[in-house]
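Consider the single chain below, provided in structure tokens and representing the form predicted alone.
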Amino acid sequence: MSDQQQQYSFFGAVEKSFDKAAKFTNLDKGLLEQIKQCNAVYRMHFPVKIGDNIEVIKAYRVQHSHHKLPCKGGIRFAMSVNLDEVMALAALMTYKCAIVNVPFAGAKGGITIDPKKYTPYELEKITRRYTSELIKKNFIGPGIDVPAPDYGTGEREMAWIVDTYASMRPGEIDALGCVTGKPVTQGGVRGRREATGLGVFYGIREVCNMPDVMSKLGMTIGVEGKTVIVQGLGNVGYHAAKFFREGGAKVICLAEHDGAIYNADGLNEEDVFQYKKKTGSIKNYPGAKTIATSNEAIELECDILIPAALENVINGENAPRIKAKMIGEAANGPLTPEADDVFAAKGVLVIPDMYLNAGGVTVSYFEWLKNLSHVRYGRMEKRFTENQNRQMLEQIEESTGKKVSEKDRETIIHGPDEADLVYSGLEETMIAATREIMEVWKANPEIPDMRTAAYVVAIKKVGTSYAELGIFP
């Protein structure tokens, strides 16, 4: 049956794999009913003045679930924000969270507009209504609803929402832990920019050192050496490409929307990035080829494909046609269910979104943390761990009498500071996951692929808090 034929909205696929999954627990019908269903939706219309003109903003907050408070999620700009998109992304923060551990439910946000068509005063204008809005429905909230960045958002914005927030609820002490993704100097945590793209690597890198799984797909074990294509060249693809390139895999395409480039000796993204900056395009970058159209560049042969952009972008029509051997969804959704039946029957592992990209949602858990805390990660124990090491070494320096090269001093006795830290819980995070999933996948062999075996430790994990909830038996 033809994509064509079989055509479901972005949370009905979500549902798909979720009633996939189902069949593998052995939780109560209306326990399943409940972890599936949206909790609370709030749609919304606001006036916005924009030069001379109102214009009426359309925008959304869905909370998936209440299993555990403060809900999660991201605030995402775009013109194709609709109501099915926000409940499927919602539902997916819901298990992505229970996956990577971090004690939130999951939810998501978005406002109807192109940004690019705005000034970014009139952004603010909408930013800080939007902000509003949801402060008087009960919508945001340090222990209630704590947005993030997403798809056309970043710093800038969350600075906004804090600022709107703070000056709305005067004196609450952990006003700052109402949104992450803020900047270090409002609250934010340092690592939290590169943090998604760099849980796409660390997860990646745990299935390329299974032995067993690479030999499987017939590939080395590691990342080095590995060809990888990504698409998208936003912050999460951008990372992605830039932690492989340095842990000495090939990038050898680079995609945006409007085409993309290849060099089989591989691509800097740093510098490409550049050149988009001057040019506008990564279309004609020097030394590549290239090619017309991202859809072309995503069935060129390779090893790992990262699709780093919007949803949907392989489905069952051009599934046939990639030639990787293992996918990493970097973005949300990038795989309809049609094109991972595909993939199972090729053998090609699926390394699914709902955990893959949860570096985003794992650091915004720590900085949640830091301004609870109110204080910075590193500052009570920095010194004091440099101050053993040193001591350490020279100890070790004295009794055996050789001393050790300045460069490697530096590196023996540097004490953590907040990004160490934050790198540090994000790779045993990711592991960790990576780990989980494999071993329930591995158990059950029934089980056809690695996002089914995701839904199953999620809804077992969601289950078992309602359970401890007294809600459901």
Second form
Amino acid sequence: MSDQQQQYSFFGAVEKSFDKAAKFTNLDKGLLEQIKQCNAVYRMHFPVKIGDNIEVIKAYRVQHSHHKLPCKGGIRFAMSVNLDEVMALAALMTYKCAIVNVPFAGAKGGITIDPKKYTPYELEKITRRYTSELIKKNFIGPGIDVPAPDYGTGEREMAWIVDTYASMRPGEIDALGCVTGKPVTQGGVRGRREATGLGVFYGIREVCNMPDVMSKLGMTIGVEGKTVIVQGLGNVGYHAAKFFREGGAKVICLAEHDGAIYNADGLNEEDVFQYKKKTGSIKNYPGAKTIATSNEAIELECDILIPAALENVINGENAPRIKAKMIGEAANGPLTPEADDVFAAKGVLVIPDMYLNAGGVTVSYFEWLKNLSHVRYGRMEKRFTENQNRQMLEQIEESTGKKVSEKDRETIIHGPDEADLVYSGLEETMIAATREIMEVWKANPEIPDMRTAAYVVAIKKVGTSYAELGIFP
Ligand code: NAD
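Requested next: the structure of the form predicted together with nicotinamide-adenine-dinucleotide (NAD) (the form predicted alone having been shown above).
Now the full complex is given, and it begins with the chain already shown.
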């Protein structure tokens, strides 16, 4: 590990970005300090029997803010998990929720393990024990704190969490709402799996549709034909690549932890994913050039670079060599503040993580609402809407004497099901957030970059919440 990486504090970087934006808010100093700090930090050690040995597992849950309840934020399984990282990610969650108008406060959790080293049975034991530790300290519950997946966790872990919670809180009618990102059969919502990657696509597409922004960057309007590099082919990266390819962009490079692949004509993420599943790596994928490292890959020429793996991958050292015109932060904290300065000077647009990857928490919110209302989206209105649409179409056909084709009839009549409603709610959320941030930025030319504009939006909203509680002026 280099000195630069050792000294890097992720929470420090978040604080730095916060301070940069705070001066554009005119909020009370005490209030700003309250917003910035982490309200509650829970660091735990617990024993788990792995094979014949007892392993002492280190884990965290941080609730950054309590200005709204419940708190919300993912759980990360990685060796790099430490208190500084969990605090930073919890803080980002507060700002993220505020920007996309999701009525939660930020939290984050993590377990310092390499999940690849454990069998599914061992991971289940660790996850269930972590959940019971959270229950013991009242750090989880549908009205208290609602975890979700993050790096190294997914639907399977969320299913273990909800099962543990429900068995330790028998009779709690809203127990399903204690965690989001669950499998659909366990109270999940359709569309959650792809939500973060899809939100990344909606957010970047909205920016690409802004003529003034694109002309400043010297780029054509729209995502079609744009060249894209995605770092990390996990949940977020895979889906971002998928929606960009489907939207007409060319995903020319996919980078993983052990190397990358490049094809100027574009790659199909699903084929690459299947290849990786079979061989254990994306390297030597047929028809593509293999690039030795992920670091090299992100320095290649492209229109849009999407880091979707981990934090601190683009810093003051490598930022000058990055050739992308636009960077969409799908991961949390992939750029350091030093990298931000380099890109601001170079005129590269950085679309910041705390709103761009908010698709996950937005759809998590929809999942939580579904759990509390105990009814699937679309169940009550789908058929009613279809009957109305059919009647309307028949009236129009009768009065005009023209018949629409069978294919058009199907499209016109179709009533929304759960996935339709989730996608449309997410699209609306991402478009509205992009426009709100851009308006704040345009209204104040002193604001140096889009991240600072996003922080200004977030800080003002959290500040208003506190003011409404009557605690601060
Ligand atoms: P994931 O575990 O599904 O995937 C991460 C992928 O990145 C893995 O395939 C891993 O091998 C790869 N990777 C690791 N180091 C790499 C490197 N140096 N270069 C290239 N690839 C590398 O995780 P995820 O859920 O997709 O999360 C990715 C990022 O997105 C994290 O920063 C996370 O905090 C953020 N995020 C996730 C969600 C979500 O809903 N899952 C929501 C918001 C933000």
